[in-house]
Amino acid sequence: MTDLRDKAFATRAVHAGERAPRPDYTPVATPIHPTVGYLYDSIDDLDAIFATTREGYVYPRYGSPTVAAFESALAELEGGEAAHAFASGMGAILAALLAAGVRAGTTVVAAPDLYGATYTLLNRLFTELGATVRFVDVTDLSAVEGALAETRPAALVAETISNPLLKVADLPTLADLAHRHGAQLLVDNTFASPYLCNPLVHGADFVIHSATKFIGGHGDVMAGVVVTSAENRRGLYELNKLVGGVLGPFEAWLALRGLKTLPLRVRQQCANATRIAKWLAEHPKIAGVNYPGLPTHPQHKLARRLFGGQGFGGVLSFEIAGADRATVFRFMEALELCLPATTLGDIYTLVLHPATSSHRSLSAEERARVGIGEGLVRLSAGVEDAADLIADLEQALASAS
């Protein structure tokens, strides 16, 4: 650093304390790098980084150290070659679809019971841009194969555990079918998290997370990430340089910090969700429960095989018998410990009404076709004591009726 003692006060105020000599220590926790610019001794180095012939950082839209640390951690946990982080889960889904070659004149085959915003992204935005979308129940493998053979799509899109009906996708078979017909398999793994399932191991080409959910885990950060091959990651990188849906360093640091306790949290959330689902399944005011951990669930055996016996996820949904929208609202307002918030995967137990929140963008007819009724409630189990949560649900059901 240049000696500042002979410089004016304004100059010293700007430059003092900056660009200290390189340290001879390594911090235990990953540092936050909020800078938007980087200096090199040689401008040739800067040029090489722009040309991607050497690693380094020049501008946050091209990457930053804290974000890179988060990406490296996710790639490691998902068993992928590389990852690219985004400012939100929807940003990650959009980028993955584009990187998979979805364009005007191409076709996408997708599950109809995807997260509402993903469904709308495909059914409206990509359709308006000239792509064709074919919705097929991905648990009906013969129907999937038929759609793939007929349309030869660029991509097949599914969720490991669907939102909010908790269907489980047969990922190995879907990957085989997709590749047989020239499609890439994109899997939203948000509900399962890397702790329960690694879709890349089962043949997926892109794995997508809303890191806002289980990965961040504390309701204080919004982020998305795509884990894929090194080659596909290069495509995502070039896309995001133009689109600019970058994750900030503070958000990356929070998501990385949350990731450290992912196995601890998800184990407890799975245990709580299982106990709550079993209790709800026997409750006289509940018409039905959707949870892969119940032996009555259509994909229970598949879930046990895919998730290796580590659990069945922290999210479930249930239908309040005979409930209309007003009844569900009264139920949610009566809750004291369970929080009516439009997210999931937190340390808190959260409930929402899919028809008016996560799937609000669907028409009533579209929701009816998928199976999302007015009495459906989605619950994301937190890490509280399960007995307290059950007592809260009991009093709220009594209050609503």
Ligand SMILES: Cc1ncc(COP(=O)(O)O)c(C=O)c1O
Contents of the next structure:
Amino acid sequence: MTDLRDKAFATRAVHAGERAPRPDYTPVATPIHPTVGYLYDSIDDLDAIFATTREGYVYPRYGSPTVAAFESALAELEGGEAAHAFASGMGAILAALLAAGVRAGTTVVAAPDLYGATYTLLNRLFTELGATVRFVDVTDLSAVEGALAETRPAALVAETISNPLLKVADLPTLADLAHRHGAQLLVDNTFASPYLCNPLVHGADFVIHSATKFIGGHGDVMAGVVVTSAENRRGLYELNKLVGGVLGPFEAWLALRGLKTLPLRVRQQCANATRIAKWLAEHPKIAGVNYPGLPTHPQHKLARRLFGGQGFGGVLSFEIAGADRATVFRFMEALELCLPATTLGDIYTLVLHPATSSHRSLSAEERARVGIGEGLVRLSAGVEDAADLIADLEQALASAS
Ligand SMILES: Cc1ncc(COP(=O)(O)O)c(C=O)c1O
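Now that the form predicted alone has been shown, please provide the structure of the form predicted together with the named molecule.
The next block holds the full complex; its first chain is the one shown before.
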């Protein structure tokens, strides 16, 4: 620390208390490092870090310690060599597509029932930029194989558990098919979380999370992350150095803190979602329930295999019998504990009307093709008591009709 005793007040106000000598202790929890500058004894070190011949930090758009701690935790939990964090899940998806080589003149084969913004990113932005996008139901493996053989795409894109229809992707088979046709497999693992599924272990090349959801887990932080090989990670790093969609240190800290209770939360969310799904499936006002934990779900056995019997996820969707948009809105307004907020994966139980929120950017025809009707409601189970949640759903269903 510089000796400030003979310096003027303004100089002391700037430098006092800063740059304490290196500590001889290690904090138990990772500190938040909000600095945008890093000092080294030798400028040669700074130069070597810029040249990537030495590890370190020079500027937070290139990397920063709290963010690096979050990245390293995600690489560990997903079983990947490396991870790169982004300011949001959408930032992570865009970067993964670019790092996988999606460009003008290339093709992407993608599931049609993706999160609405991912669908629109592919269908509008990438299409406008000159890429070709072919949507294929990824649960129809022969249709996927046909599309891959015909188009030889750069990337195959799927969600482990799809938003909002809860279809489960056969990741090992999709990885095999993608690689046989020269494509990389990109998997959005947001709904499953690394607790239930590690797509890299099943052959995926890029795993993407909206860490805003289960990973952060408390509804108070927006973040995204891609887990991949060390080589692909270098591509993400070079890209984000230029486009700047970086995660901030405060957000990285919140996400890292949330991550620590991921297994506790997801176990409770899976148990709550299972009880709610079973109850809804028997309810006379409910026309259908999508939840991989129900034995009637078309990919129930696959989900059990992929998720190692640890659960089937915290999200489900259901169709209120004969409901139009207004009936669903009245149902959502009548809820007292379940919150009608536009997110998922929190400790709070959350409901959403996909047609007017998560999938609003799709045209009515696109939604109809994908199977998202006006009466569809998505529910993300929180960690509250399941009986209280069911009582809330019961009174809201009664008052809405
Ligand atoms: C499955 C899935 N992927 C990605 C995203 C985008 O994440 P973010 O909102 O953090 O950009 C969402 C958002 O809801 C999502 O549900």
